[in-house]
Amino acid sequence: MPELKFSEAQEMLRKVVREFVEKEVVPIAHRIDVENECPVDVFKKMGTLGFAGVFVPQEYGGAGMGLTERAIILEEISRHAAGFAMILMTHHLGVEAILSYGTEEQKRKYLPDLASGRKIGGLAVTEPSGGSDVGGQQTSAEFKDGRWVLNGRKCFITNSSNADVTVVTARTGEDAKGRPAFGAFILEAGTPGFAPGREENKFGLRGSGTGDLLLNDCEVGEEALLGAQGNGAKLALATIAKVGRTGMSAISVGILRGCLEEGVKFAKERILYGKPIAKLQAIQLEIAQNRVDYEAARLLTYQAIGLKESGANCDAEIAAAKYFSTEAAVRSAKRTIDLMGGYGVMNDYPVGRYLRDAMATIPSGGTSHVMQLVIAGQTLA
């Protein structure tokens, strides 16, 4: 199939990622899904190749690349194991928050270990009151005697039990207009009063542990505050839009690619009425629709990422890419199962996992309804 035109360096990166995935991820993709376990050892191997710090400047131990290269990495991993890609995607959320909002001291303290994969990162915003209602967060941070004391509960947090460094948002009081003000804090695993709680049993994107984070009189110093006090909500929304939604789009493009390739392979090998079912027009129509969804999602995703890298105000374009690609991945996985008939529902084939993973991409980083509101809001402005 024709490819989007990437630079020679980007195509070399894709080749390196593909070889790594074939060697290290494909053999354990089914096990990751069944056992719902994060293969930390494989994550650390990704770190040595620069995947964990792909967009981190070299001065902080990163690869010094960009969001396009990150999307290539996530797409290639998600062709076979979207749940594993989700671990890396969420790690990048914590990395981005520290990179864009941290002091020089914070960057030099945390980024080298995160960029190398020696440590896993995360971002904790969502609470039981709702993920999209950032202003409704109840987790509190009170400044007492030169220390911040955090109390509350975060839920649906990916990497909750695996992350070594998590950026946590909390309400710090009120601003000058009496509105809730929020801060962001860098918390390390093992900090007294900060611990993972219940882990969720997701039906999709398994292997990327998702669960609660509990804060019970968790005390940290002033140096844990990330960015200016009162900047927590802005930090969360900007990081989720820039890294979360583009990441979920790239993961969905990978799922779409996996569906297309699996459907083509099966259609050519499955013999019915004395010939491959690829010769049947009904099957060709399903393959064609999968191809269109894949191509459209890929173009939307990489264009939105390119706009973001150029500095453009492109929240609507990112939301459109996330909305289309996640919904298209669900459609494509369902079509692939349909064209495979009874084989499609057998766990010997990965398409059932593709469908479950695709469904799980929709609420991550903002539901389809929220994405449509973002698109409409910027379009009507």
Second form
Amino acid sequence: MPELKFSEAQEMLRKVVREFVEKEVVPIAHRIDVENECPVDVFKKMGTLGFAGVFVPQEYGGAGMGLTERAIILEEISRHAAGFAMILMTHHLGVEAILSYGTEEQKRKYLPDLASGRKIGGLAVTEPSGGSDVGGQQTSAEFKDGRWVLNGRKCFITNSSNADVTVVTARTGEDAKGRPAFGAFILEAGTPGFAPGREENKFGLRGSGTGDLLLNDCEVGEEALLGAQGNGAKLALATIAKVGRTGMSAISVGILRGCLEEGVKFAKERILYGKPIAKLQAIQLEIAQNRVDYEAARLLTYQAIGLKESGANCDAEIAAAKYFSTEAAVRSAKRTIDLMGGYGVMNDYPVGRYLRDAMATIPSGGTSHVMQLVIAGQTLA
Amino acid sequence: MEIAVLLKPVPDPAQYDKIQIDPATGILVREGLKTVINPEDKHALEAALQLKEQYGGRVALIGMAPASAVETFREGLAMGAEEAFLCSDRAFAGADSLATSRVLAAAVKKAGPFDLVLSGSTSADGGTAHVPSQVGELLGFAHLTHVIQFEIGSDGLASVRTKMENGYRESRGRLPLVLGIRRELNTPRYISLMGIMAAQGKPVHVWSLDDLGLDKGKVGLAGSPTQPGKLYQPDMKRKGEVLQGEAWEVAQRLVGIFRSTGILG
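Mind sharing the form predicted together with the partner chain? What's above is the form predicted on its own.
So here's everything in the complex, that chain up top.
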């Protein structure tokens, strides 16, 4: 297998994003966490540079790059502010759903604003009955007099109160075999009967507002249906696998790099017994483990994304990347806190936030249990 | 408006601890060093792009560097320049600022005509600040360096403010001009993803000694009238000394030490 090597353009992209993050995101990373507020102005600035539409073709106002470039962006932002990266990650879910399933008219209507960051996107699937149990969704969409009427409650929806355009799945009836059938709908903020509900108070990935979306006799025209009627569950699962899980994996790689770099910095600066603790073998072992976790997560993540971009069927590889990277990020953050001793639990250092953020990456896009089931299912098939 | 921006790849400041100087030649070993656009050159490019947005025309990047520096030029193209001319030849190696300026001036002539040549005032590595003026002289263009503000009217008359030790100087002149730009002039734009994509299709012309029609004896180490002097590693070791005795006596000895080390005149 050839080495993981990025192209000249991808390396330039990484450099450009890093410069942007260091100037615009690092100074507010702590504040985003403390205030749990989405810095919309910085998001819009990212939009003008193409981050919001990185994988959207240029004909729809995007940058015309791919999922690898998107992962580079998410990794670089998450190196310092995973909560902020989560806003972009979730925005891309809505973008991907419209890009892959939208009609030409829908793409022309929504993608230019989403790709340029003028509008924020989202995807709403999870309900109180569960997230992974897509078939158990209760939100309904009834077709009456040429209009769809939606009722129900979505929960744990990231960007719930910030998104201008959200793709919402709902039960539209039953298929020929009597099983529940679902549709996906493009809903714009401000549509009567569609509003954000209560906002959750997460301990990690803060800044990316997560909460309920309420649908009370929300009426939209036929043109709001995204993809074929009955295709909503497939759309949701495919979008979550392709963009959601790869995105969470890339975010975790960023957190892992943060742990590695912060650990190294601390180990070189902290003097104990008259020398930097980096000279102590016990600390060196921790640094080595952080390095291995980071490298392994990075390889799994970019390989899975590369496979997806090549058109391969790689749900198991994506699940493996997501499972390993998110769990490794938790391990690595805990390990970094350990090596820092008392300083590790002080909020003057960012590693406590990294641990909280890493924990929050696990349920998003499917828990580690679900990821293992996907991996096992494919392995045993 | 046709604008040339002189762009110099310099070692990435983040890697300054890896910089080595060849003890035999006294010249920076550039091989293996990651390079970035010389920081002040980015400000020059930003100024050029703003003028292009105002008046139309084109922005061309011109520089002298090993062929491996093409990525740095691609970054300038991603920022918004149309094309790049990279002067690269073994014969250019070891050039001082005059030999460099000869190459750059020849490239400006060949790629031109240009109304304006912009460059950073000073490079982050060599730091001589000679090049903009030397290129101006060789081209026969008026030149000013340490530019902190400038405007070009539609009549082609330029008003230029340059920084001086205790103030600034206002100058007015007609194009063509060579201006050495300081970082106070503007804030360079971020490179967009669309810019990166567009840059992949923009031309980077690589010109050799023969392409420029220069005399081999006038370029590179051979054509450099200045040579680096002796290089030495300054002794940074610190030595503590405890002065003991009566306060007045210790103070006098301390003043004596200050005088002998030049701290007190």
